[in-house]
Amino acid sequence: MRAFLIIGNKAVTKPFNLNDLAGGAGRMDILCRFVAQALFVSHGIRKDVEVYLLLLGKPDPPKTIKIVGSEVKTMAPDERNIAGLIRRALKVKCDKDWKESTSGIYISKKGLKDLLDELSKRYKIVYLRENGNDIRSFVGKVDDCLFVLGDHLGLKREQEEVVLSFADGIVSVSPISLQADQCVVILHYELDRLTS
């Protein structure tokens, strides 16, 4: 299993308009950049593979969606569609524990600490950053891992710490700061390379 995390600084926490999604949503554009690369292939999608959308902007942070891919049913990967399921999600009362809203996706109330330790009793954490160790150094101890990556501004100092507390290792695909759905595929193609 692979699995992805971002967590999206500004992303709105209650249904939003999906002609704004790179304003008004606070940047929800990039989660569902970030949703359609991690899951999708051509014609179909990768069931080994969850994600998940920490959204912590206002008015009711935090929220986490979690998408499985073995259990999605009506996604599409433009950004629209994947945005019309997260505000779907985004109207299910939800509190610690997930609530399914469509076939493969959940809400809970869950923050990063919350959700870091749930996930690394499945999963090895491994934080993606720029000075990181390089994946091709690291890629033979990738087997079921969660992938932490921060949106366009990055990880905060607090968040940092958390993450850190938990992480098994500290990877970079690229020297150089790249959008977080870009580093997906990346990840993905030296993972593939492995296992074709």
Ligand SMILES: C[S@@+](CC[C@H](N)C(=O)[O-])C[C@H]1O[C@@H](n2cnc3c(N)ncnc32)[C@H](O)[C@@H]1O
Second form
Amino acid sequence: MRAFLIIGNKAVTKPFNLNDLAGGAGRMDILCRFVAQALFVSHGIRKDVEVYLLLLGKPDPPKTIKIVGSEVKTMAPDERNIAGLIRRALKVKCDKDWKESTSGIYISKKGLKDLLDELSKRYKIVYLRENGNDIRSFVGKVDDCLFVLGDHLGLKREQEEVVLSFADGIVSVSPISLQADQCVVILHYELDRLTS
Ligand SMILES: C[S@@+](CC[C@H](N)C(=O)[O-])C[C@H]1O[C@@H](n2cnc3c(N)ncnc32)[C@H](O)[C@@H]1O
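For comparison with the form predicted alone, kindly provide the form predicted together with the ligand.
Following is the full complex, with the preceding chain placed first.
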């Protein structure tokens, strides 16, 4: 299994306007592109992938969305379609347990620590950071990893402290600072080469 988490510092926690993903929805466009690159291949979905979106924007943070590749049925790879499904999930009244919104898409009130507490039982936690160790030195340790990435703002110091308290490694995919969805494409490329 492979899993990806993005921390959306501004991503809103209530239903939002699909025509304003980059503005009023708190850079929800970044999260939608992240989902698309994490889940989709040509004419299909990666069944061995889970995607987690931590939404920390107004008015009711934190909320976390979980998307399970093997269960998703009605998602298309375009930003608007993905945003529509996130918007629907945000209409669900939730607490700290996962509640299913549409097939394969769940929502909860988990914050970063609760989420990593849960996921570190199933995954090695790998923090993606520009100055980390080269992904190619990670050969042989790549099964069942959760890769944690920031949005356009990166991780705040206190978020980084939480991630590092769980992390098995800090990994870089390029000498250049990239967008989160670009990092996901490179990760899949490197991991597919090792495991396919
Ligand atoms: C657009 S970047 C964040 C830039 C932000 N200004 C900062 O300084 O953190 C989004 C996220 O992608 C990941 N990232 C970007 N470039 C990377 C690289 N070369 N290697 C590993 N992760 C990278 C990091 O997790 C980063 O927080």
